[in-house]
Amino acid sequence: MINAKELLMEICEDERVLDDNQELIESGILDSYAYIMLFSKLDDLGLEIQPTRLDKSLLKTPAGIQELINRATKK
């Protein structure tokens, strides 16, 4: 199982990502570079997620990103 918090820690190097409800975008933790890195790493792990076709609200928190990952792994 792919763990969103582990990926975010690797990409963002910020312990705030360990909080499921941490606002990632407004806080600046998930900036444009981190956003690209996240989708690149997910692709490397075999998950094809189209950023233009997803519910953007799922990118706001680590819990939302985990939900996105969970949905993609069920396909």
The other form holds:
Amino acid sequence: MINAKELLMEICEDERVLDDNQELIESGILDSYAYIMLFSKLDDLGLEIQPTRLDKSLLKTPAGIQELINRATKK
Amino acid sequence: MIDIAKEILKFEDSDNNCYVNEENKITYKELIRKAREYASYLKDGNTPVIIYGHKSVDMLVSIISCVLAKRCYVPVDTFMPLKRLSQIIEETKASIIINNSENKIDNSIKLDELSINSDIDKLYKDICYIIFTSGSSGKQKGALLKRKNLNNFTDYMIKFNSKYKGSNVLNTASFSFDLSVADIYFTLCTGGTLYSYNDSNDLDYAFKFIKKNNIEYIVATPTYMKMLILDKDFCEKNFPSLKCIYFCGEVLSCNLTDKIFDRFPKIEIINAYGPTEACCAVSMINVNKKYNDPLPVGIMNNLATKVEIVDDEIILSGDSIFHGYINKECTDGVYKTGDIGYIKDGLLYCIGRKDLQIKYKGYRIELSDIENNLKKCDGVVDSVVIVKKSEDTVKYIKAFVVTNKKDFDEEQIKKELKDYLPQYMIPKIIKKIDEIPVTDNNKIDRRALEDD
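Show the same protein again, this time as the form predicted in complex with its partner chain rather than the form predicted on its own.
First the chain shown before, then all remaining chains and molecules of the complex.
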């Protein structure tokens, strides 16, 4: 299973992403570059996630992104 | 060479929409009627008119009013901090500030409050608009673009894109960035319809807007397209109207063009190059699958202005070259871009910078602009700003500061910086260091900080 926090750490290089409940969007941690990298890397890892079809609230925290990954993995 | 005012006026009887955004729209007939009226108030003056706002219909009406009045305009987006706006007002000595936003701006008026102004400063007589760009000193630079520059560029743009005249064009850049010059004037001078929406980060909304309005031609930075292409629904089957994407403002890579061609096999991609100082773009080329990285940015026998390479640097001259900066005229008609480039097999290539200027999310940024504004923050004694890159793309901006404050508060510094810099220039990470590292030659050792 892909670890969301590890992936976010690699992309954002910000230790705050190690906190499950860290707010990612308003804080600027998940900016447009990080957003692009996140979906690109998930695609490279074989997960097909379409940004226009997902529950956007899941992008707000590392825990939410892990949930996103878990759901996509089960498909 | 065309005259953009005359080209736009050709459509004054047209009931077709010329500009559509999320809240409103306006036909050519209505735009020109209003712009003529406001132009009558503006025509006797020569000081620049600051047009403050985001993407409202009144922004476009204000711009075209100035074009018809042959009055210099300065587009300023609402994302610019008020201190930067104050600096622009001071530098331009603008006597009119048209406020097309809900923000309260001192000494400004609403568009419909315009009345006859009788100042007669001749300095800006031939200047069409002023675009402010990041300045290495920490103060923005106002680039003065002449009507002749805009006529020359628009003529070139129309000829290069003649098959797309009259298209539904998507504007993605703020009106205070010169990328928008390509979409505004190409559309309005060919009777097309310009479309624009506010929030460029909402992919859902973007898809619906592009689809609903049958967008045929998109003017964008590669960063914008990287967002759209993330979703596999962005493809020819779902967007059959889309025929051409015009890129400028950032390096375009095969990685992105390959993905676009996979989704849209018949699409045309144009890669354009040019600094603000040479009116939007000086060169363009249709990029197809035969090219590898680095992609060419132009064809030497099809340019808007003269382009030469001197000591690896791209040097521009001719009809596209600006008048100069405010208080600093460009007297020899030559502009040294600072871009490193070369010519090969009749094609122009641009491969980097000689200095500390970067492109980040399509925005042009002088790193020392950020450094100098950091030093305005409470307790910051010295600063160095670097970028973290991934395969030649800037990932984010990182700052190192030397501070005389015992308690270092990164968020507090970021908050203070927002008074001086737009959001996209605020470093993602600000780290405290005891001293700035230097090399054996006593220069700032940026490499050491990049490895941090």
